[in-house]
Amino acid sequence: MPKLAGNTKLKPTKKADLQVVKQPEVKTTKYSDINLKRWKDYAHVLTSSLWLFPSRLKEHGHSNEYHGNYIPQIAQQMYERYTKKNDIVLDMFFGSGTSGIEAINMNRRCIGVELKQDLVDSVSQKFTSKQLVTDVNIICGDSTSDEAAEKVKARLEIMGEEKAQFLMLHPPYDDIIRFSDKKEDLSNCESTEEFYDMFEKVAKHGYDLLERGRFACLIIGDSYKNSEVQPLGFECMNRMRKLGFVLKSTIVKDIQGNERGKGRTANLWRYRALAGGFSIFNHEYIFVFQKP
């Protein structure tokens, strides 16, 4: 204790001389790290059904050099309001890595699962050493197989987990894009109906991997074949509703400006739309379930 200078006395401390520093209030959710005794802070995180994003992000590891990608704001909407720093993000169609650079860039971890191995190669490179480890773990493997899925468990044990905290779907939308040759591949299907089979394995495993009370998001768009709208969208939502799935939100984004060229608003496919009595796709659904 300090030596007193003087005849210096201590004088008794009064209730009045001292300040309270109250802490701010926090309440969140169980998924989510969002305050929300400060829910006013939070108004770059949508809560409308109705998307509308001006262009795609392509900073901070972001690129749009792969086709069939999404966007990087959706991960950024859906970690930030259905997950909690350190959880890990499932991905069982992998791509290109969005999922995963997100991740990263908001303190999430990743395991991915990527039908490609030359995708996956070059994905890779994308992260460091160090984060493939501890961070993003990418899967090559077939999404439908058991034998994936017993990989995901394996790497969920890894990272000290027994189950996943959010699962992202985005597949391929029927046939409009053919990504390989593989027969594996959501995109070579034979028919729509086997892709809607093909999808509900998927979902399936992404729903015995998942952590009950967490969320699941669904990306996807629908097609125009043999002179009709295949409803890929509400199928494929149905499918997951079956397995168990309860439906949270139907969210409707615009794609205009966030595709890479495709001609949808050239003057050619304007006439096919006169032509044949249907209307050019601007849009895509994202859908939000939550496991019970």
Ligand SMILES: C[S@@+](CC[C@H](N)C(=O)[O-])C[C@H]1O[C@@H](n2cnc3c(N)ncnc32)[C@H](O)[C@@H]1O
Second form
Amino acid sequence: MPKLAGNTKLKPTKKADLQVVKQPEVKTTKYSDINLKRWKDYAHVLTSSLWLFPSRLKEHGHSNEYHGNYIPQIAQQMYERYTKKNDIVLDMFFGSGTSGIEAINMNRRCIGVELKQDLVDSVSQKFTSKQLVTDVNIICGDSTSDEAAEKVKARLEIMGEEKAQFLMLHPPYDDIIRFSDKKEDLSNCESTEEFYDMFEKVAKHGYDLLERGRFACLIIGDSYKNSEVQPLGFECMNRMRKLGFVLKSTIVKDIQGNERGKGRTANLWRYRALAGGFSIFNHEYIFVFQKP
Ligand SMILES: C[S@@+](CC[C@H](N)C(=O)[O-])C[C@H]1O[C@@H](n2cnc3c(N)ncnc32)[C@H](O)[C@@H]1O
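The structure above corresponds to the form predicted alone; please provide the structure of the form predicted in complex with the ligand.
Now the complete complex, all chains and molecules, led by this one.
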């Protein structure tokens, strides 16, 4: 029998000597990195259906130079709750690129479609050449067209994905702000009915390009036409439901800096509201859907 060198009597290991590396407990959903085991750490993630933001975030690449952009806090909330790191957000109305900027800030990727070439050119300046290859792909095109959908598919493939993991839709609110005089522009429709039909085409492309089980967000406000409310929000929401999206949340968000309710014209609008029986819009909707 071979002899053991030195003290052959093995001492029992004390508990303190053992380096126990305790793995943190993690439980997430398939679509988010939120650790449900530590759900109390996420007090900043909003779960209420009423969102009040005192001001627009202007730091971290965001600015307010584009009339009609959404506030970055919406992207922050949506991405944290409904996406994972490295996921691809598809924005079919890219505008000044809020979705893309926040994707970079939060380690997500983004594909954006925007109709106006000059806007695509200026928004591209907000990203580095490398980011424009690996993280943010901007397509100049008409989101209602099959051609744009094909281009999105091609970009997804280049980025190593078959489908997007989140869909952002922030269309024009009918003709409240005219973004261009192009006939493909949703803000340039001949009627509100035509606006709904064009919106539905975009939402259908979005549905087809989104991964199953993933989420979509529609940001939209209503309008007044001929002394009557046009319920753009509810109608667009319903069109999405008819396409197969499952409605998960209806959020009402306050609008800060609505000139119709503030400043010099405030009294005029108040008078008109009192005389005409309507309310001054100070809210918009954020609808959240899931693709089953
Ligand atoms: C409400 S803005 C979106 C703003 C954007 N979310 C942001 O934060 O900057 C709507 C945008 O949709 C664009 N648009 C309108 N019709 C379009 C179409 N058919 N295809 C693609 N973009 C379109 C407009 O040019 C405008 O920039």
